[in-house]
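Only one chain comes next, encoded as structure tokens, the form predicted on its own.
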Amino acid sequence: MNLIYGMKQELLEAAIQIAEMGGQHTLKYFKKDIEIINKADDSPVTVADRETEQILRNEISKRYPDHGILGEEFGQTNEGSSIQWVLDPIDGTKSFIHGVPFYTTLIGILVDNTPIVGIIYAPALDELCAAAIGMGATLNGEPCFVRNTEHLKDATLLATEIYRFEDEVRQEAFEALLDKTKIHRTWGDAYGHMMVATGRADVMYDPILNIWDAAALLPVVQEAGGIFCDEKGKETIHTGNGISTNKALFPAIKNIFKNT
């Protein structure tokens, strides 16, 4: 887990470059009439998702042939490697296919299963958030930070899709968040977490996250001065859900989930 600074910097710079390659490729298909295929879980996928992931994989393998890769579309390679690149070529495919620019290309790098680098790239908006643990977070190369909102009554809450809160316990917690926060919007998927990390929102709640959705988020939000955690308040990418917020609001949010 203890990477020397130079190695961490190299991985961060490589991840930025590779994310930009993949994200730029998505723009070939953005706002175009393309075929949409429903996967086994009924989530949509397009040629843009698959081509973009292949571009990401090819570039990673060319630079780091011994590293592992786990992607949403093509599974895992070099599973035994201590360094794993975790990819979501288009996070927010539903936004993408409807011409909404709030989709992102995600790259997370894990060392011994711990996230150390995260990239959230919104190519249609030309916004790239990047971070490595211990090195800070940036938006388009400039330092970025979470907002310093201290009370939920002043906070902006974001979420992805309302139907995801159908579970009774989650519905109760979500309604409590709605009741206690100032405003809410559904600028969802990774872009919502990016908005927290860049000081444009205060809370993002995602009740369902795969590892390729979450791997990039923790380094970015943490290095922006915030907290990325699961519904129990644990700072992890491995439990299938995620909340991004700042440190001042975290105790109140944790208490909501503890009491529901």
Second form
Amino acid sequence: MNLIYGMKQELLEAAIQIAEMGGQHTLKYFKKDIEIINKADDSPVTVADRETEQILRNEISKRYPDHGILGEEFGQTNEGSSIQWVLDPIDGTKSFIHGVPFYTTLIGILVDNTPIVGIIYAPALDELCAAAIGMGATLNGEPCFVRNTEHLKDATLLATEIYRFEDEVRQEAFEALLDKTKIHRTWGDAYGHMMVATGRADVMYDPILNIWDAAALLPVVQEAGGIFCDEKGKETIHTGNGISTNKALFPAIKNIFKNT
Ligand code: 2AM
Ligand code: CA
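Show the form predicted in complex with ligand 2AM, please, the one above being the form predicted on its own.
The complete assembly is shown below, putting the previous chain first.
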């Protein structure tokens, strides 16, 4: 299915509006004393995650009843549709429950499994990145770009946390990444990828990514002039891990992960 330009523009604008509605709702609970529930995978979830996803889903279904929706908290509807909205109401729930504003509301739109629109909205920071493939990326409406750091020795590396891998090869690759880069910071999540897409960091590494964590990232990073890829260097959201960087650093990053 080939989306005509007008349709892509419409979906981009709708996704921005819907992400804003959802993200604004999270603020009702941010820095408030709310119950934290541990999910089956031991990750935390709150009423804010659940209510926000419902708001996103209701608005999408109202506007596009035939489109599919896949959300982290409430699963899949209209699975057969060629247009799928992929939602993470709060990416960075661990930040959210610590009162750290680096959490985001994510919307990705896939057409025939290919991401074409991405929204990363950090409501507590009032920062919204939006992109549609072929149409550029914006931060709060202004064009945004990756920065052009050329060497890993000058690069700022972000990650969601400090990792310990059971797999030795992956552990070695992560340590090489740490050794070869200059500045290291965590509290990453999708906000870390947004930092790369807006020229504030050079590499963001996520060894664990579900499709709802990744779908919004690829269009934003690519359209900002960067690369969003997996550890094999493949530009995909479907393999469970993700790295954002610029085109100059990409070969060196690929080399670090070549044996994983
Ligand atoms: P969440 O806050 O929506 O749960 C990228 O690291 C994202 O993957 C995180 O923002 C988090 O999303 C999720 N994540 C992080 N660590 C994870 C883990 N150990 N298992 C499953 N998901 C994880
Ligand atoms: Ca989430």
